[in-house]
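Next up: just one chain, as structure tokens, the form predicted alone.
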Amino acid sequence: MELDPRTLSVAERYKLLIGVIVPRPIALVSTISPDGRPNLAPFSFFNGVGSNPMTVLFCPANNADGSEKDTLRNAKPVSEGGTGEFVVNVASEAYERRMAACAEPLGYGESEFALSGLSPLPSARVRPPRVLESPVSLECRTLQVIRTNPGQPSGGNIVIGEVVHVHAEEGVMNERLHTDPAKLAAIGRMGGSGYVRTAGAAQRFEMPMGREALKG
């Protein structure tokens, strides 16, 4: 099969860039909207940048109407009319139903927190609150939008943050920051309404990089 992506349909472009990169991570971001009303929604486009600083970004995609989600209404910077600031929460087992609820579309301004039963916790120092409920919780100040397509159905924007403070459940890290995926039990998304545990060890590999991998 080869395919011209100008042939395809925006939603079959969708359909297959969901099918071929799997498993992806989830964040579920938590943002405030400058009036200080809460918001909280998955996104598995979604991955680190780098560690100096250290940066992570996720791609909320715009509307059916070319309008921006209200996560990137209000994560984006202060100077287009955002506040900023976001906290990325690793999606576990333990809450897995509760954040696939987050992504009911609701009025802006409507707390998905309320509707999930997720609780929400203060962070250390950003606006939007954390997610008592994820294992893992990086606080993120805004450092860039990057939109592919502004104002268009479907067009792609990626926001860049800057980590400015992490917080960690007990017992998922150990004094040399090695994380225990057991203990963090995330989950990730595959095509379709397919996910992904990773706390089972059966489900799990490790080898080698470079020229040892192929001594195996």
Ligand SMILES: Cc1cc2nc3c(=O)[nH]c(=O)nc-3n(C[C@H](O)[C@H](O)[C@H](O)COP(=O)(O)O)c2cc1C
Given for the second form:
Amino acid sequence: MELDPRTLSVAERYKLLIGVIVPRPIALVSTISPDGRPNLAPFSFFNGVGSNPMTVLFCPANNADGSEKDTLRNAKPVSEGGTGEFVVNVASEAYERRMAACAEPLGYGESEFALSGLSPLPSARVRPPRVLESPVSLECRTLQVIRTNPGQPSGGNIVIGEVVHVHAEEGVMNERLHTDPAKLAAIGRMGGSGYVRTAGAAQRFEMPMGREALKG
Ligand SMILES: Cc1cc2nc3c(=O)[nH]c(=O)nc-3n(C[C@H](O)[C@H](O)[C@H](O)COP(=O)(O)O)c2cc1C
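Switching forms now, from the form predicted alone to the form predicted in complex with the named molecule, please provide the structure.
And the full complex, kicking off with our chain again.
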């Protein structure tokens, strides 16, 4: 099959993207509005950017009417009307359904903490709260927002943030900073409404990289 994205509808392009870019890690992103109201929403267009400085990104697409999702309104830099801060809470099995509940489109300023029953805890370095139930939380200051189609329906936005503080639940990482995947129990998103688990040893395997990889 050969496909030219220009011949596909926006919905078809989305279906294709989420079907082939798998599995995707999930950031449950907490933010607050400039007047202090908390917000929580999951994003699977999420990844690391680099380690110097320690940076991550996530991509809140525009709403169907072209407006910005609440998370982007809150996380964008102060110079653009936001707070310039967000927290990435790693989505895990322990609270998977409450994480998904946070995708409910609530009015601006209405809290998904209240809807989902997840518990806000004060962060160490930023104003948005972290999520108690999450095994790891990355407190971030927004460096930049890149907009691929501002004001347009489903236009993409990349929020890049510097991690200024890391909270890890006791036992998830050892003193050498190796994370135990069984304790992290991260979940990932597949196409449609599919998800994957990563805690079970049977699902994971190891191999070296480069030429060494061919020796197996
Ligand atoms: C697991 C999961 C992953 C999601 N990933 C994204 C994403 O990467 N980008 C996006 O724009 N919306 C994504 N969504 C949908 C948003 O979470 C949803 O639109 C949410 O209501 C946005 O909330 P906000 O307006 O409070 O920011 C995802 C939903 C789920 C359940």
